[in-house]
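Below you'll find only one chain, the form predicted alone, shown as structure tokens.
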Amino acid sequence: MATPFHAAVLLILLFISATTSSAYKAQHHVRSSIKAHRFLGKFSQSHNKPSGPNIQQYEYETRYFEQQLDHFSFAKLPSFRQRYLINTKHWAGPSRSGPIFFYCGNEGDIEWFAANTGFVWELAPQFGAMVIFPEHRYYGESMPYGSRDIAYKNASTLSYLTSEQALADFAILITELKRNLSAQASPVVLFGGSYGGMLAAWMRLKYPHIAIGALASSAPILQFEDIVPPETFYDIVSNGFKRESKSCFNTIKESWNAIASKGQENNGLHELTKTFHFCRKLESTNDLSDWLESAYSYLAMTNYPYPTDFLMPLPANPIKELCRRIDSCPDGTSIFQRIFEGVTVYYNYTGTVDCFNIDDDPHGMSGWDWQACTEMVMPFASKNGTSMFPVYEYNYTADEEYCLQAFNVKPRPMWISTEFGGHDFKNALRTFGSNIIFSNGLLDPWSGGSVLEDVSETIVALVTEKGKTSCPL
């Protein structure tokens, strides 16, 4: 039988769940999935402090823990410091068994995670819960060798980086926090959105003695291998376009070969360039697809019914603007201006940006591309007929080839679903694992890899089918 907490839990992740839902990188034939890949690691380069109008300062200590660089050896290797956020402001203590609440920090400045995960601030004084934000590993300060540049420096001081380091610091902490408060009963509940998602459910199927339940939203963690089709994540991106205008679509659709063609052509990269009104001369196309597919995925993924400063500053219905933007222009305009204004909707939405850096990574080796280069290998592709996107296979040789050469190592394709499990999912949920709630919305093109269905009656697939769950919660 459930105890008070425990039905008390199952409240806050449906209300949680319930209220997110609700409110709410091309070469034609092949292409390496990499660039893909950086659509989940889209926090990694996030260096600044999160900041604008609509970004919702939280109470926290900001405090630091010192793990160990390498938790699966005893080999003498430094430590580091693991920066972790904390309010215990309305913690209801030990002596009445007060919650925690952890939320599995992603690929970035966890500062920024906090500023956008307003579900669970503001439910934590309804519980008497204490709320924690610990940094991933490698990412904002919570850097091992002490410095970014160090630690990024080669496939040495890299392979570190691991799902599976960045769980154990979790359960570390989250042990050694409870014992110093002598709070060993009190329970966690694990929180994480996209890849923290995929942390969340991961962390309780692995730990299962550390936290007792995990809401894990857009959480794709079955995006991998061929557990689902490639062409998932670019379909629903696209029918997101179609949905709010067929013309829209289809123009971006035709853009493609356009834009191709265009840099054949003598002079052809320099009128783009200026066209698209980038600081420097294009060196290829392939630069130009790639920065509007970020775009139109990103918009996908963000395409919240209110304004928000989750990724850029953009308005409410974000794709219904761009595509609004396109279908308006006057009879006669290239179809490389109609595609310019509708992509400023993402880019360029307050009018401040003069010129654009087509590269928004210069310095190269984030830890996300790392991440993907090494165990989370995520298949894309793209099909005629469903896809607005350029058609393309997925092709692992390209994958390899481009992590060779970034790296000098080689991806692990199968490594994921060795260590958490993604075949026969289900069986394996229903047989080991328990209160896990999978939230999304099927607007989200990460939907398409996570849990759609109840797989047991403690671990339930919150679905909305034009709801929005991706980060924040």
Given for the second form:
Protein chains: 2
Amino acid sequence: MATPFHAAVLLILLFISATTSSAYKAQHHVRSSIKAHRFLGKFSQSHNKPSGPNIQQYEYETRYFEQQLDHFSFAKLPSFRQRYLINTKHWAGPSRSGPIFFYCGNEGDIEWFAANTGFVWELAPQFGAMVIFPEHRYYGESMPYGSRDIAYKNASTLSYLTSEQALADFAILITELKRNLSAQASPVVLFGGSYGGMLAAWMRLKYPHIAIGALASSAPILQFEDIVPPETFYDIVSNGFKRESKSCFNTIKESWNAIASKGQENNGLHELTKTFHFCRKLESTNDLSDWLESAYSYLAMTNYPYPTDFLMPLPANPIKELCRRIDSCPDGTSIFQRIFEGVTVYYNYTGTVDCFNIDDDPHGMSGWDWQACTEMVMPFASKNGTSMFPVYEYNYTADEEYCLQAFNVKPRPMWISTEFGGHDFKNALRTFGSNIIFSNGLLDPWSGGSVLEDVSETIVALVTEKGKTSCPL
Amino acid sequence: MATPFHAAVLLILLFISATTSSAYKAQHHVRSSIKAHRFLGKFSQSHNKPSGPNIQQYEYETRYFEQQLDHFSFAKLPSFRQRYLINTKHWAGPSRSGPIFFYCGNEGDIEWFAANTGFVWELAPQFGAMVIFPEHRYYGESMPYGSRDIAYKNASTLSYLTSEQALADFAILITELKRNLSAQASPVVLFGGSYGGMLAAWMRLKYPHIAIGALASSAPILQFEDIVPPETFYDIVSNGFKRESKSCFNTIKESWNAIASKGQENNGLHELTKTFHFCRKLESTNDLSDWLESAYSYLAMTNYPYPTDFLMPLPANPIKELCRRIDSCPDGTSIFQRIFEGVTVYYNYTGTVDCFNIDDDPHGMSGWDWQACTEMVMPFASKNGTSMFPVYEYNYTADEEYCLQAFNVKPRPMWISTEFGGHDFKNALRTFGSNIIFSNGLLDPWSGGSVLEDVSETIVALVTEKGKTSCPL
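Can I have the other form now, the form predicted together with another copy of the chain, not the form predicted alone?
Following is the full complex, with the preceding chain placed first.
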């Protein structure tokens, strides 16, 4: 049975990554942070649809709304249909100013977010609230130019995939719906997790006349420029392993050099291919390292105390289980075999996989890749000592090179903090904002980039010290 | 001598109108409100440069800053050079957190606004403040595509002339300047009058992390949709005449039908052309009515108790003088002759004009015309009883038709209130905003669309009951 909490925690999974274009990877081994950005973007892949036995299906009507492609210019562009899901069953109605619960759709199919946001659905009847789940432009069915193929064709067609345009879509949709329903007096409360949480907080800041408050779960709005240290994310992931087992943490930390050295040996790539059961021969140890790093990061984001079968079927406390497998190998087991045993918790918990495909994204570039290459430029680094990952420094030039290659677009790394704030965020909020709840679990690697202390009486942080998810949704 | 007040009040003149394209007017006699919008746009004409003996020249350096043409998309577009004027002479510097006074440039050459905003210049030394006057995109020298001719070529090149883009220009300019000067701790205070005042208030709302407060003078941010009645503007203009002289008000009110009837007579247009001393024969009595309406509206906006020689040389209390001339004509003087005697206060106070050109805009469409046809859709109407102007109802369809004809662009009449608020503005500000002063003189016709009551302890209205200008700048 999906409790609100249970259904909700699944949301954290939207943080999970897509893969870079293998064509690009074959040419370049610069260490771009875009890879890390991609942890936010798993659901920007078009093939992710709600599925699995634990996925709750809530009741709603699917509607469409015609939107301008560019709200901030008057360039002649085709409009597009934005999908939204709506349920008015429990709504107290306009005469009683029944509230509107509005989920800020993230980078993916909105049906998926609706299916995994039990908190909003279960809260709505208590408040006599209408529930609306609008889809984010360029995801799911809300495709400009009529189809994903055209919308994702190139930098020109993708260029209106920005967070400000998405917020303007939301603002116009809310305004029009309220007008149609004569519900001008109905307060709008925003919800969102991860990127959707960032949107919820930003929407409350930018459109205070439209929404009276926001619950922003696990929203790393400070993960830009140097606002938080770039090591934050991987340090928190690493800490999740270290607290389970120091030796597990050390094994992982030592594995990177071992893998790289093995790759230099004659037949080394072949041996690694066999040990890790890949379907095709490894082309580079970088690919293996990326595959492992992804698994560890995903696990830190989905380290729940109960089994889930969301993107991957996982046991309860999967990091504990991974470390148990690594640590319990008999003496003399090679480090590669230990690492493999551990990582199967993520990639093959059900034991049904015969061999692994290292490149699991047949769809090429995702929408989140584009967003990471334009506005969502989040610096990541991995520091010796605190991190179990390969050491690397943040290198903006590598990001820029990656984005020019991948999309022919140049990122604007300082834009988000200019548009939405970030530096001295608390002071700005203290003199201005109100009615935002930032909720975070401190074991969630994204919590480091969120707001963890109360800013004022009406901008509050809900922090769960041992929380493994930031999303009470 | 230009006192701060004296220099400042001149600013009100930026409210003065441009003229519609005569080609358009010849074809259409629908009553479009765009005409009235244009009272905000006089300075969007490229030929307006600071001049006249009373214009103060303040000391500043002229610099340029490279801006994105579209901040909200990643479309491949050429960047452009934004001009800004800067004076750091009295600045207390970064170590002492010297403030930055930032004037939100309006629809015109920024040198003109700098020359006419004594308040900011004279206040700066007292506060140890740096002074910055950035130019609004598409005005003065801040032309996209390198030249006015290309920038104003068509709807496609003009499409990035929007208020949100202008605010983003300001936000990026401030952020970059502060970074370069290591002045992150320096508070930024926004100033602006008329459209610039609207920008100042909106900027404080949208970029609270960038500016700590705003002084918005005579800023009709509520002059959209049905937020204030569409009659407001002309009622205030009319009231300015009625309070001087009831008979003057009535003469003007009666003149419109008299003019229209005369135009129907054989030789009527010829007689009117002679009476009003036009250089070329009138083509329509509508043109004459427009010419008169403009004069009355301008006078209401420049009805100062001292002489000015700004756009037009004017005596002190020009409405009193106009009414004196109308009322003091000997009995038996025709209504046309009375009206002509009156209106010469505006068009020919120095008595040097031999004949009048009815179409005084050789430059075609102005930037403000574009803005009025896209975002700045302000409904105006004139109601029998309270207004001395020809009666007409607001007709959005006429606006839309005008804009499609003139620019091939369709207005977005509900966009501004969606983006910046307006409906239930006070409630939105009460829960969210702070540090905005709305200053208004109640005899200023634009005051009706501004904020005239305190909203909270930190959002205050400074209202001068008999104030003829709203700008303490």
